Every structure is written in C-alpha cells, then in structure tokens.
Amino acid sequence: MDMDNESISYSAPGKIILFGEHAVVYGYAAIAIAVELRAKCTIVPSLSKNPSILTPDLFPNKSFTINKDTSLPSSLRAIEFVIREMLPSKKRTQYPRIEITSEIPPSAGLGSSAAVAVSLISSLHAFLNINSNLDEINRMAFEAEKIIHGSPSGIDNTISTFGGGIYYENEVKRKILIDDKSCFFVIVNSLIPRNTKDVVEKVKQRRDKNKQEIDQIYEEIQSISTQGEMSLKKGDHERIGTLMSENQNLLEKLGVGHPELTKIIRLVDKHDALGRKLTGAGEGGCIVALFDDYQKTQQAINTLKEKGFQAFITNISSEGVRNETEHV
C-alpha cells in the first residue's frame, strides 16, 4: 500500500498464556502475557464507492471490496463483521483501503486474530474520528473474536488491547507488573496448526460427560493461576517455571497435548528450563518454555531449529495497540 501523510496505522500485540488455558473459558483464572509480535492495520483513504481490504500474508496479490453484494472467505469474516459495524451503509466521500500485515502466526495460540480486530477496530475509529477509549475498543474486538472462536474467554482482545501483563478472571482483570529482564520467555511453535473453537468444543465435550472431573482440574488450574501471579510479583523465576510445567500436566490431563508438543518439552528440559507449557487451545500450536541462563537459551533454540521447529525468545510487550503513525 502507498502511505501517505492521510495514511492511518494502528498495531496490536500476540501474546502467551502463562497460566490457565481452557479453564478460562468457564471463569477461572487465567494470567496472560502480551509479546513483540504484533499485527498491524494501515488505512489510506480511497475514493472508491466501497472499502477495500488487502491481507498479503493470507491472500497476496488479491483485493476484496466490500459492498452489500460481496462476501469474504471464512478466513476473513471477523475482518468483515468489524468493518461492516462500523461503516453502515450511508454515502461518503472516501472509503477504507484497509491493508493488515502480521508478525503473528494463525493458528498457533499467540492471539493472532485478536491483535488483528484490535488493530483494524483501533484504525477504522481513527478514520471515521470517533474518538474511543480501550474498553470501548476491547468490547467490539470481543465480538469480532466470537466470530472465530465461538465461545472464547475474552483474555486475547483483553491483553492485547491492554498489554503488559495481565490477571483475568470472569471477565475481570488487572495488570500484573512482569520483570523479564533477568529471564527468558522462548516461544516454539510446532507447526501443527489447530482450530481454537474445535478443541476448546472438544473439552466442552469432555466436560458435559464428566463434570466433576473437569472441573477438579480447573480448580487446580486456578490454583496454579493465583500462585503464578504471586510468584510473578516476586520475580521467583523457579516457582513460575514449576507452576508452567504444574499446569502442563492438568492440560494434558484435559487431552489438548500432542505428540509434537511432547517431543518439544523432551528437548526443552534437556536444556534445563525452568518450565514449560503449551499456550492457547493445544493440539498443536506453541510451547512457551522459561529459562534463566541466556547461553542454555541459545542451545535450546538451536537444537529445537535443528529438529524443523521454530523457536524465538520472545520480549513482552509492554504497549497494548499503538498508533503506529506516530510511533517512533
């Protein structure tokens, strides 16, 4: 896309689930983490009679208008909801030339599509000068994420409209403070992409059948939540690695592992971390792994990249969106 000086750009980060996963989605606790990677919506004003929409990463080289008649695929309907609320069908004079980029991987459990509603919502309130706050920001993008998710818990919008760290409870949160500065937070993606309604179904599913002990494991899980927060306000990098491998084995104990994830945590604590976990739905995706030794960091990523995974330390975000345009 040409930028210009009317060009608008707005971006959003991914983030970690650090703790509680699935037992979110029914209320429990939860404590989540914003990262470096971030998804970015640039909008230039078009005289075209319809908006526009270019996603490079997931369709190169093509353009969709959208008008009455059109309809985007599947890929794209959160995108379209977003756009179609907030440009009712009335006459104007300029129309979106929307163009969303992303560093985030799809799929992975790092809140791709959240970042994406984020950016695209925070954008497209820049271009009509609707003067918005974050909350109202974070509520549409909630609704963008139920188009994808179904059901979702809300903490993905939330942290990465926010960013930071956050504690998130039934809807509910507040900022926990992270010092990242003497540890490290490694994010392996095993390349098995998932579908985040199918799985988090799935234990829904599992759930219906046997209540009971579904949610002894959420308990356990809201446990390993609030002691995570605490450990985290202390900075106690062994306890918050215990704690991550603690909520590893209640996740698989839910049935969302793989034999991917398996293989990585095996090569990640042959490493000496701390702790490790996958983060999101599970059945692929990431695993977040933390260590405190930079040099075993290295040597843990460079085996894992030997073996075909990718594998990156991952610095939080401390900024939920920005306004690109005048980001520095």
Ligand code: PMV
The other form holds:
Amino acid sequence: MDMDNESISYSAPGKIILFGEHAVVYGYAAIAIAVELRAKCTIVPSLSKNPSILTPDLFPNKSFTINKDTSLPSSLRAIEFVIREMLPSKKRTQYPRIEITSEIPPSAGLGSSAAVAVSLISSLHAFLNINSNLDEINRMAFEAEKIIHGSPSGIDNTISTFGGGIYYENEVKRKILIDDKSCFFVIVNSLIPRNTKDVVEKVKQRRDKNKQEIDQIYEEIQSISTQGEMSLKKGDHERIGTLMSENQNLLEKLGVGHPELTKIIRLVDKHDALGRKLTGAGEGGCIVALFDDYQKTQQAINTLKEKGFQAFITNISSEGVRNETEHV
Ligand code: PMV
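To test you: the structure above is the form predicted on its own. What is the structure of the form predicted in complex with the named molecule?
The complete assembly is shown below, putting the previous chain first.
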C-alpha cells in the first residue's frame, strides 16, 4: 500500500445456524446464514516499532503492543495468533495500528470470533499488499478459530467469509439462496453467556460414553439439514419452521438446552412462530424463531423485550467479508 498513512478497513458478518450445530463438528451437514451484524477491523500504518491492537469493546482506552516479550490477555489469543502468524518478526518501515470493533454480541452463538478473525486477516492482507482470495482468508480464519474453540467445524469462518446462506458438510460448502422477503427470522438473545469450547467438549464426553445414542441423534439432524436445504430452496416456510423445532428437540436430547431458552421458546410459540431453535453451541446464547406475518413478528419482539430479552429481526447478509476502506 501507499505509505501515506491511509487507513484500511474490512468488515465481516456474524451468523445464525439454521440446522445442524454440534452434528457438524462430526462431519454431518449444517446450514448457516450470514447476518448483517458485523465485526470491523481498521488498520492505520504507523511509525512505531511494533504492531499495536485496540479493542475498545473489550478493553476501553487500552492499547496493547505486540512484541516478543509480551503476551496479550486470553480473550485476545486468536487475534494475537493471527498477527504473529502474518507479521513474522522482520524489520519494517511501518507497523499496523489495529483497531477492532464489533456489533455482534460475544458468547451468544452468533459467530463473533470468526467475524473478528476474517476482518482482521483481510485487513492484514491489504496492509501487507498480499493479493489474497477468499479461500485463503477462510483457511487462516479456521486456524484462528482452532485457537479459541479447539476443534471447530469451520462453519463459522466459512459463512463469515463468503456470506449468504450455505449448506456445509465436512468442510465443503455450497451456496443456498435464502428468500427472506416474505418471512422473518427473529434473533432472541437470552443474555446467558456460554463458552462454545466447553459446550462442545461436554457433548464430546457424552458421545464418548454413549456413541450409538448420540450418533443416532446426529443422523436425525443430518436428515433435517438435508430436508432443510430443499425447503429453503422451495421457500416452504411452514416446513422450514417445523424442521427448526424438530432440530431443537434433538438439541435438547443432546443436552444443550437451557431454562431461559425454554422460556423464550414458550413466548415465541404463543405468538405463532412457525418454528424456533437455539443457534450455535446452546446452554444459553440465542434462539432463532421464524415468522411469516410482520405484525405477529413485531408483537413477539415487543413481548420478548418486555421480558428483558434482546430481540430483533435478522437482516441476512448476502455479502461476506467487505472492503470498508474509504479512499479520500
Ligand atoms: O456458538 P457458536 O456460534 O460458536 O457456534 C458453535 C457451533 C458448533 O456446531 C456447536 C461448533 C462448531 O464448531 O461448529
């Protein structure tokens, strides 16, 4: 890039998983949709001697310098990994001053860590003048996800990089066009935080003890994802809703429900949701509910807010990572 201190900026979206979380970790199919809530990374080339990082959402007014003697707080481990991988210690004339902000609630099953990684990697590629492609950004973001989540399926980084809707199985994706003009996906945040790595580990332990039973659940989830793809292509909202609720029953059997999620489910059922399920790892985080009537959607959102939950209609993001650099 030009050495004129022009800043570089990329954003990347969060996601909901419509079908197949947990099963996807074991190579079964899942379907994810990118949502228009974004993490954003801005890099300003600086004359200081090391890269620095600001994350005002997590550490207001604090800047961390990255050099060989320091390590960052554990919540910034994946960010540190990416920066060290991509900026091997050689002398440079300029170093990046990196700022990351995010609209995506963390620890809520909305893919915030993947979106942060994708926006950071894209910005660093531009800073380093690397002509990167989306596959390379996705590959590196998967490595960053492994730092946080242990053995992630790769669905979060893939949907954040490519956007839209995807059917994902065994690290292979295909795009699905999602029609959200005549239906409404509502995200309801229980505000119960949870750690994906811990929940995935608990499910693994259950499977280690009772492989046959858990794999049977995964087979049923696989069938739901396959039928879900067909229903999404047809725009059959009733069927999509039914499949979401069936998927929720299986997630509860897997043991990743939570009383607050059950409370939300009861509320959206009372408002005639076509279907609803948790999204992401579970044990807290968010419910996604499907409606086909705008008025009922708004009434449900009002009731949920009155009960103290965050609730909003999802805007699907057809775009994945996006260049936000403003050229003056
Ligand atoms: O809770 P999230 O947004 O990190 O999603 C986790 C989804 C899982 O299927 C449980 C794990 C994975 O790596 O796919």
